[in-house]
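The form predicted on its own is given below as one chain in structure tokens.
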Amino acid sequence: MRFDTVIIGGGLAGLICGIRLAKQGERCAIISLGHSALHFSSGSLELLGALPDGSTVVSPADALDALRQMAPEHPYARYSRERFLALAAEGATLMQEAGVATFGSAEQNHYRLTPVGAMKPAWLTFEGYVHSPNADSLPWKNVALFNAEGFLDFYAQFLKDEMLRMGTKCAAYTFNLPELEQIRQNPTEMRSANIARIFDKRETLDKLADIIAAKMDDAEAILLPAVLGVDCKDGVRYLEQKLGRKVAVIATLPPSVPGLQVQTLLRRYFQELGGVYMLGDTAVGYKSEGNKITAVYTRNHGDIPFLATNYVLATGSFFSGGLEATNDRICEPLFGADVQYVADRGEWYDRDLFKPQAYESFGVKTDELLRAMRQGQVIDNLYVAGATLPGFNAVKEGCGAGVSILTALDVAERILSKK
């Protein structure tokens, strides 16, 4: 099978890179094992929430100089302010084109409400999710919070307590439906994605609207866990029309319905543009000539090679198998690319769980064009994007989604410029 570009990894970085290339007529294939960090999405995408020293970032664009000084190997350190803003704007536009409606700007962080009630900086928040311009207040003074009976991945009491601390009165209720009884028979089935599927039907949303209408009293807004449909349907807007009140949802603990929806929409858009998405497959081998990759082999396709002019490594970090740890080293398992990491295993982590962990900033070494290196030599046609890159801590710096999107677009433009 021959393509212009083969992308290994079907998460946020792989999909954004593929979409950008396919829009320009590139014949692309994405090889995806099926799971990615998107399945843990909070309902928002972060660009830069904090500097490496822990300082809160208000404007990601304005924080670049300080970031560059503290972390010169951070993926953002290679971008000027203008380039950074241009890539962020393009990323937001691609999300909109794919059908992912969002709110936010790279010029100014806003704040999202987490599943446990904390307010965290965000770049783009999906339409219908709770957000605020302030870190210590919500847009409403009186809300009603509803949760499905027996749903344990949504902590209503935590949310209620935190809202009260921020000056918002919150009345908490539970609801039950006959459709819920079918999945409640097995406690392991009471997960967000399974609950959301019952709300893909309008008649189930109508039943929920009747329950809320009977209890909402004078609440300014109705808040619910993010389970109002998994097939990318607009349950929030539908309930707003039925109830005549503002309705918003809060992300639950994983598996993440917003993450599943975003991955579905991006995948559909990529395929509509002519892209080939190999779901449930994984790259297991390759051939090379000199400093170029000439073919990639996958588990499902055996000895049938994926031939391409360029390849993109977007396999993520340890979570998705993009990096692997042995007793004494960190490796990139597919191409054997050079990895940037600390040699002393004792320094890979800190026993204090809440401190920055060194292993989170390990990644594949690249040149200034984001091409992977092997034994100190550049692999001419193998590019690296997203969490596979080194030099940043996605959790502590709140920049994982931003790094994935911006570096994916950067790689796509470098591939296109070669023509």
Second form
Amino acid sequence: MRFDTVIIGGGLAGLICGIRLAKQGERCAIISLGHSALHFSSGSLELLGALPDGSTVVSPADALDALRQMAPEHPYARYSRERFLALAAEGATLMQEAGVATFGSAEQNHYRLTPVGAMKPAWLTFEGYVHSPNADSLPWKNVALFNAEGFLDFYAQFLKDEMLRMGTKCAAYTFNLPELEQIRQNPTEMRSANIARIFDKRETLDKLADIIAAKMDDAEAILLPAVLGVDCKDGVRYLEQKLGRKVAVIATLPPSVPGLQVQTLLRRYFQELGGVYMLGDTAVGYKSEGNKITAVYTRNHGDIPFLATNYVLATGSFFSGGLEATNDRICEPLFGADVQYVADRGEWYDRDLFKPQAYESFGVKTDELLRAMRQGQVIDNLYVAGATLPGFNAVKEGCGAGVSILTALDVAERILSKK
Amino acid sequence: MMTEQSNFNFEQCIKCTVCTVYCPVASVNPLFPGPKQAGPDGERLRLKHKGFYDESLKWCLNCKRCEVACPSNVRIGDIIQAARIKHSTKKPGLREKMLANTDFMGSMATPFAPIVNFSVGLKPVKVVLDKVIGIDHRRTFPKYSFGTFESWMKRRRKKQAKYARQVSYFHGCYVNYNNPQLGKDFVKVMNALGVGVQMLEKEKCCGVPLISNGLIDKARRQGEVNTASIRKSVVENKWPVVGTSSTCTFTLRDEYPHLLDIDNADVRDHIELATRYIYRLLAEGNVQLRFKKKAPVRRVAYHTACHMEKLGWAYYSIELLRMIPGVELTVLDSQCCGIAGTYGFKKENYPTAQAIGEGIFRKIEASGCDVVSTDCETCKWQIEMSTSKPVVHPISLLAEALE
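Can you return the structure of this protein in the form predicted in complex with its partner chain rather than the form predicted on its own?
Shown next: the complete complex, the earlier chain at its head.
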């Protein structure tokens, strides 16, 4: 199979890179081992929420200089302010084109509300999700919160308490519907995606609207868990029209309905642009000549190779198999690319779970152009994007989605500029 | 206390629940606990004690979409099927035996095809089948053909042997008893590419309906016969084995070692799907397909069958369809159509099967296609019954377009 570019990894970085390349007419294939971390999405994408020293970031663009000083190996450290803003803007535009409407900017963080009621800095929040310009207040003084009866991946009491602390009065209700009774026959399946599916039907949303209307009183906004449909993506707007009130949703614990929707939309857009998306396959081998990769082999395709001019490694980190840890070393399992990590195993992690963990910033070494290294040599046509890169802590710095999107676009541009 | 060992990697499951999100059954039938619960979660308990086995696992239609979705390579579908094989105490009844023994039913029916086809289409017969043995009366039966593919092939052995290159064709029960034309189309396409077609020394049903209906011993016996014939073809004659059915091909390659303990490691990579084999021939660059000069425009919608999705080979069929002059191709989102072989024939499964397929039926109607194409015969029955569109195998579309 011959392509211009083969991307290994079908998560956020792989998809964004593929979309950008396919838009320029490149023939791309994405090889994806199952579904990605997007299924854990919070309903927002983050760019940079905190510096490595823990201080909060208000403007990601303004924080770049400080970040460069504290973490010279951070993927963002290579970008000027202008370049950083340009890549971020392009990422937001691609999302829009794929059908993902968002709110937010790279110059100023806003805050999203987590399912346990904490406020976290965010860059782009999907349309319809709760967000606020401030870390310690919501845009409303009086809200009504509705949760599905028996749905445990959403913490109404925490949310209520936290909102009250922020000066927002919250009346919490549960709702029940015959369709929910159906799902409840199997209590383990009272999960976000299953609940969301019942709201793909307008009749079910209508019934929910009636329940809310009877109880909402003078609430300024109606808040719900993000379960208002999987295929149907305008549940929030529909309820707003029916109720004549502001309606907003809050992401639940996984599986994430917004993540599921974004994954579907990005994949569909990539395929509409002519991209080939191979789900459920694993890259298991390669061929190289000198400093070039000439073929990649997968489990499903056996001896039929994926031939391409360029390859992109967007396999993520430990969770998705992009990196592997053994007792004494960390490796990149496919190409045996060089990995940047601390040799002493004792320093890989901190016993305090909530402290920054060193292993999170391990990743594949690259040159300035994001090409992977092997035994100290640059591989000319193997680029690295997203969580496979070293030098950042996605959790503590709140920068996972941003690193994925910005480096994926950067890699795509480098591939295109070679032509 | 000693616990049993599991042959499956259930401990790789990180409980992300992505499998359940993409399970076609869990989204329409609340009685099925979903692949995570039925698979790796349940396996942990079943190893402790068989009493944890739950008959609700019967709702699994073995589409393997959970495995395709899993980011940790857990063999969820295999875990569920193996648990059913090991623990289910439900004995297969007359209905299961009728649905599962496609070979026997086919060889009984084909000599009397016109009568059989006429009778099973009759309302009173359908009512009896529904009420007495539990085959849903709303289901349309695939028609039997008058005369089998094998008998047609036997008359062509000598001519086929003249080609320098040879393949063995695993035609499957469907081609043999229901649609010999597809087999003839396959022979035409192969011959056009300079390849002669042979039959396996002995071909039995691949066993997939036997496995899903709990007739495991018989499935294993047939699997051993098939694997021995495949070995003879691949190892002795150096002929690869090619199938037109995605499910038969998947079963011969993967279900045999995973569920029936048949070791086929030496031949597995030489069991191919027709469209992939053609892709291979064309990629070698020594042969070309010659198409008819005048090609009518045909809007084709390609449907990726579940086992095709699991094989990961839809690409080859799609690329082949794109090569056919006049074909305007739409690739439908890969979704289960609901029938899953014999599953959708059973009365208690009928509503689940139709609810699963509802989305794809709607998309097919909305696509404005003239014809749907898929590599799976049971998807064809389901889609033809549930939409207004005819369904044609990619190989038949190709054969029709050849000079």
